[in-house]
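The form predicted on its own is given below as one chain in structure tokens.
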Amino acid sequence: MALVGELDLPELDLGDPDLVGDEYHRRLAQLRSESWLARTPVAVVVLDRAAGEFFLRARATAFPGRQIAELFGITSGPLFDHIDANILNLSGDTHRRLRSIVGGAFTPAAANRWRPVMRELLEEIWKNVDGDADGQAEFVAAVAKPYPALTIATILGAPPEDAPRLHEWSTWVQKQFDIRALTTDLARIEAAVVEVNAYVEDLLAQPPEASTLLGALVAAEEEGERLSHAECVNLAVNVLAGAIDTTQSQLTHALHLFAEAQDQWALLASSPDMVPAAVTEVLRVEPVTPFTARICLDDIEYHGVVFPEGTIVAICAERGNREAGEAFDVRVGHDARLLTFGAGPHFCLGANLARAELEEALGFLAPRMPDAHLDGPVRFGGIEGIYGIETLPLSWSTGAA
């Protein structure tokens, strides 16, 4: 039995600015050909799907938010308090209670109830795109950025004019998972945490509508011991922070993939029943959370290797998902059980909502952007936290539906 620390493993530099786009996929594929494990300065990377599922589901692992914060000297203050209270970092009875309270707002049926709102928002967003450009747009700013922020504002019960602020806060609070940003932008991350908590407190000071997520949380709080006020605020902040930047990034990756596979984009326009499969394929090929971390609470043995207590492992969803194939093809119909949303007790609460948003967006855009193709250089974000695309210039044929 070998200790993981004694193995001669290939190295992966997550902070390498060249580790994006095709080079990112090529390099991860090369690492996987050498081993099912790789090493970074902070964690051991798991490149095998079965091993990834094992660590995500294991009872002897937990999300290491507190430990990673401590590695960067974050042991007190607003960000530490936010990380400490984040549902990702909770376990046992407290975690189960909070998930049971908020989970009802994120079932497939609950997500489907918001689809008419998503369509209305897309119609309004498209008026600006269609009116200001002649078959051209920088897709991130025009569509991908406003759409999820407006959706979450509606679901929370926040004024739509606050959507840009919600987006800004989401982007910065999500950088708690970005090891580069924790070094360079800690003050701005902490400011966003303070600002968004104050904003949620202000929203809760006015009785929210019962149909909104805040209304459901307030109802649970008023029942007494089910939900404290602090937990109510934390859950709302978790949803706000986790459901905007991620969906923006996933939608942008989707259009980038289709811009390089125009036959599949045309298929989507003519066969809207293919949209759910297309969303699954986007989530499979280009997960915006390429690495999901876990810490070993005890010594864990897997595949003849011992991972000592305290070892941080980073499960690579990109490699796990791509064991089914490297090529992007919506016609294949790959297994929908992906690592993109994690697995086990911390499986992403917002997975159904994210799928609904992506399905509505692709179904709406495909017939309106025929022959969509790249119209300039693509600028990628880094893979250290949420992997997104910062600029995506597109052109398409005019005279569409």
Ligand code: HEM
Contents of the next structure:
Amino acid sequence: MALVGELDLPELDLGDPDLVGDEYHRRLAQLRSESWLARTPVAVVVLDRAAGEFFLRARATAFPGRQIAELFGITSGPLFDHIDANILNLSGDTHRRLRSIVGGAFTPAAANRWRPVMRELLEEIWKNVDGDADGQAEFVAAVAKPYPALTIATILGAPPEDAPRLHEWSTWVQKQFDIRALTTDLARIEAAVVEVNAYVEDLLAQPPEASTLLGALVAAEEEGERLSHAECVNLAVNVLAGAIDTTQSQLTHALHLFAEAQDQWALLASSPDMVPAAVTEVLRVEPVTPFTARICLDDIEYHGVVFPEGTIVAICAERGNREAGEAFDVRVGHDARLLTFGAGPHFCLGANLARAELEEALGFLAPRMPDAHLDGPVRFGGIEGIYGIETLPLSWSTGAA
Ligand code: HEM
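Next, report the structure of the form predicted in complex with this ligand; the form predicted on its own has already been given.
First the chain shown before, then all remaining chains and molecules of the complex.
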């Protein structure tokens, strides 16, 4: 039986600034043609879907949040406390209890109930785009950035005017998962954690409306034993942080993909029933969480390889998803089990909400900007944390729809 550390594996540098756009897909495809495993300085990367799912579901693995924090010297203080209590870093009965308390607020039916709110928000956002831009906009600033922050503010029960602040905090708090940012921006990440916790405590000082997520969490807290006050605050912060940058990035990638596949975009405008399949295809080919990670809590054997206790495994959703095909095509309807939202007990809590938000956005935008195309250089973010697009200049013919 081979030990993973003794294998001769191809190397991958996730911090390489060239590893974005087409080059990133090309390099990962090249690696996969050499092996189902690759090596980074801190992790072994798993490049095939079945193996990825195996590690995500294995009982003897956990999200390595605490271990990564320790590597960066985060062993006490507010950021450590936040990481220690983050739902991703919890397991067993505690994790199951929290998921069961909050799960009802994130079912497909619960997500669907927010669709009218999403449409109203899109109408509001579009008024500014349409009015100011005359068929031209930097899509991130104009649409992708405000939309998920406004949506989650409403769901949580926060005032809409706070959405920009929530956006800012989400961006920084999520960087606890980004190894490069932990080196360069630790103080800012920690400050964001302190600020967003204080903000949620302030919101909770007034009784929240029962129909909001905070209302549901406070009801669970008031039932005693089910949810402590600290857990209530942590869950609200985890949802806030998880809901914004992810959906913003996924929506921007969607528009980027369609700007380069205009026939498919036109198809969405004329056949809105294709929107759910289009969202699945976007999630498949451009997962904004290209890598998630697990640490082995015991020696684990898979495919004749031993991953010793303590090994950090990075699971590559991008390669796993693309086993079904490299090309973006909303018409094919790939029967793909996606890794974009993870798998197993930590499967994304907000997956239904994210899908609903993306469906509403694509259904809304396709008829309003039917020939949207690139109108300048695209600036990509890095792939280590959430793989975003920083600027996406688009133009389209006005007067449509
Ligand atoms: C396209 C958008 C999104 C993507 C791609 C995404 C991706 C993911 C992934 C991959 C995981 C699992 C990580 C792991 O197991 O290591 C996860 C977990 C999670 N996501 Fe999302 N997410 C998205 C949107 C959202 C939204 C809208 C929310 C909030 C409502 C949210 C809240 C969470 C939470 C709280 C967890 C932790 C669940 C747990 O530990 O049990 N996400 N997400």
